[in-house]
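Shown next as structure tokens: one chain only, the form predicted on its own.
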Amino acid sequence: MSTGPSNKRLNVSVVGAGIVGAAIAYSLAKHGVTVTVIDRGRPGGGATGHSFAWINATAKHPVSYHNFNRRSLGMWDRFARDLDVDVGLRWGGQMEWAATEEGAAELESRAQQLQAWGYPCQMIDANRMARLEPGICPRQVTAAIYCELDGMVEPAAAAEACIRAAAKHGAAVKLETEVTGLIVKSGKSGSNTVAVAVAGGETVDADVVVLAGGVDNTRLAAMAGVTVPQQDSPGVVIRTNPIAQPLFSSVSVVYAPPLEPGRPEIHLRQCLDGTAMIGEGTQESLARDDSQGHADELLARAAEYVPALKGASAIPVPVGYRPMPLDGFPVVGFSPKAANVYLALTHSGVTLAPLIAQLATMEIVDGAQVDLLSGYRPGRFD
């Protein structure tokens, strides 16, 4: 759909107030669009609140997707500054080490690939690790890497800030409101609008509907006859009670090897409120054990590497289901099957939110066709 410049003020409904939907709503409202945000819960209350929130282009393949993430990473400073509130954006990089020769070879291969793509990733030794993070006890180190551009953020705080900022620009916000249907209405001039039906019988009319509902996007898109398949992607992280002292002196995100063979690696960061967030495996690992026992065991493993965690209490977080398009790549753009419906679905929502918000606004408001999104269009699933 190409809307293009017009004297008529564009009316857009954004379904979803996670980090992606909230960022799009804020960007649209800043550009003078009449925006209504609808979410069945609270801002950042879904997958956004479960995200490990590592801002990076380190773990993104192939190079086109790596560059897509890197562009968004470079936008985060300005994006957060414009929100005029501390959303926990912190830089410092990501440090990871291996304890086996096989792990060392994998890190060396990864560093070489990232360097070839122009992404700073240094091979470092145990001495450099100790200078970067003296509070870590890494045990065996066969190789380590340091990716200096990576950062972290508090995504729920960022989503909330976006919604508040959108409201200041005139957006209407309907929270704890379930969407029950999408109804395309044909106008006399041949143009269409979309009515978003919500629980209680109310409808919200819009020129364009943005579906940014995360895992709900498959169900929401189906209401408009659009197919957006997703993988089942459960994930588990835990938190601790607030820890008064900083766990790390400079690095934002730490990946540590398994304590024994056959176990997954662990990753951790310290949040703005002093709590630690700990997960295991990669960001794409599937996990469903959200028991207290598993939380205690995960914290104990992390404390072997970060002694400042000893004595902390583990707080299990209910398993979260993460957005994951079927092929793993973002789904962004107007649907060929429903011209007034704009899809915004991605696994890496925290890293990509500023970029997707900017590009979606250009396409919806200005009628642009952004080449950067050509590989991520919804029509590939038709």
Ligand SMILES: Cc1cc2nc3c(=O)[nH]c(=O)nc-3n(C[C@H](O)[C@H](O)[C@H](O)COP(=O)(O)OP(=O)(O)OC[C@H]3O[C@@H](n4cnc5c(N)ncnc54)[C@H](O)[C@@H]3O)c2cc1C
Given for the second form:
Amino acid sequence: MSTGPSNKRLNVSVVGAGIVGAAIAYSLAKHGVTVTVIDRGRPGGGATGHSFAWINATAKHPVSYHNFNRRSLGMWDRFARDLDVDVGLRWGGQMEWAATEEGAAELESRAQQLQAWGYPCQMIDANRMARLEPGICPRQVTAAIYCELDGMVEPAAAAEACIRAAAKHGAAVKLETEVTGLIVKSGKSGSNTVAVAVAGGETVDADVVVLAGGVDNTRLAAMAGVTVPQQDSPGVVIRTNPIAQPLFSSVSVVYAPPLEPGRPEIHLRQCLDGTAMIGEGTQESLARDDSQGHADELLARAAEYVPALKGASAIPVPVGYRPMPLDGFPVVGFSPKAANVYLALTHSGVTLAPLIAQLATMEIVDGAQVDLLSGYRPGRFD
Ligand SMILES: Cc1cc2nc3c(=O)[nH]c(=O)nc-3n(C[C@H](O)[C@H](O)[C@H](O)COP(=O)(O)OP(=O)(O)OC[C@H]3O[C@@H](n4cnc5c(N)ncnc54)[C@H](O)[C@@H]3O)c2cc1C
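For comparison with the form predicted on its own, provide the form predicted in complex with this ligand.
Full complex below, order starting with the chain above.
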């Protein structure tokens, strides 16, 4: 959808100022596009603000999707350095251990698979665990892994910083402005434009509209006659009050086994402001209990492994909804049904935002057809 070599500046509206839309808006603005970002709330107020924000290629299958995530992971350093604040990007890796023979077999097979894909994931023993993280009391260890490339970030801060940076490059930012309709208009020259209708009756005209509305992308795409089915994917990650001392000395993300059989594993990390984030199960586990009781119980379980959490207060966070395409894989590209509508919908959007922003910019600005996205096209749901 490039405007070609004409002197007219491409005009793009981006709906959604979560980490994905904000990264795309910034990248487009930096490339000289006239950008308008529209969000019905504030930057990072959607799934981005609920995210555990583990930057990883560890829990990603098959190898093509693993490599897609790994490529984006490798872009995060440069992406964050370009922003005007510390967005909490920290490396250090992910450490995980098992307490049962079954759990050990699963970790061994995962480590073998990741190593075969060339991703550094080592089996480590209890001594190495203790050297990496002396503050953790792991109780029982049947096997442990360490994936040294993984990291974490504060995604809402990153989304805000991207929006500020986009504005510095001339982007218009319309917050607390709900998109209520999309009208694709055919021009006399055969080129289409899109009118983005917002609450209050105003419309914003654009050559291209990027839909980065997270879970609302299904509804937004339907406004242009495009089908993008999603799974319902609620998740809960609680927080604590800020804890002055570092909980971990080197790793960024810790996965600990269930305390009792039949319970889910837990994962935790410490944020830039000292608060701890604690979730249970895997990155895709469904959870709806955002009560104080559940938050207290999660914190109590985490404190069994991380004694520095004893005495902290659990702060429940309302359930968050992961943008989750029906088949679990990203939906990125122009819709074959509405040529001026570019979709950007994905799970693991925190990991994937730098890459998706870069590829979307190449397709929108340069008219490229990026092969890397061929498995993730919107047309697969038509
Ligand atoms: C509990 C949980 C844990 C997660 N853990 C991880 C993790 O560890 N690692 C990882 O990489 N990813 C993780 N994710 C996924 C990741 O957070 C998301 O993929 C990512 O935040 C999606 O960003 P987004 O910009 O696409 O969507 P969002 O952040 O949801 O942003 C969409 C924006 O669109 C706006 N919008 C929607 N409709 C309209 C409209 N009609 N008009 C105007 N604006 C509109 C919303 O207000 C919102 O700001 C997790 C998600 C959850 C919920």
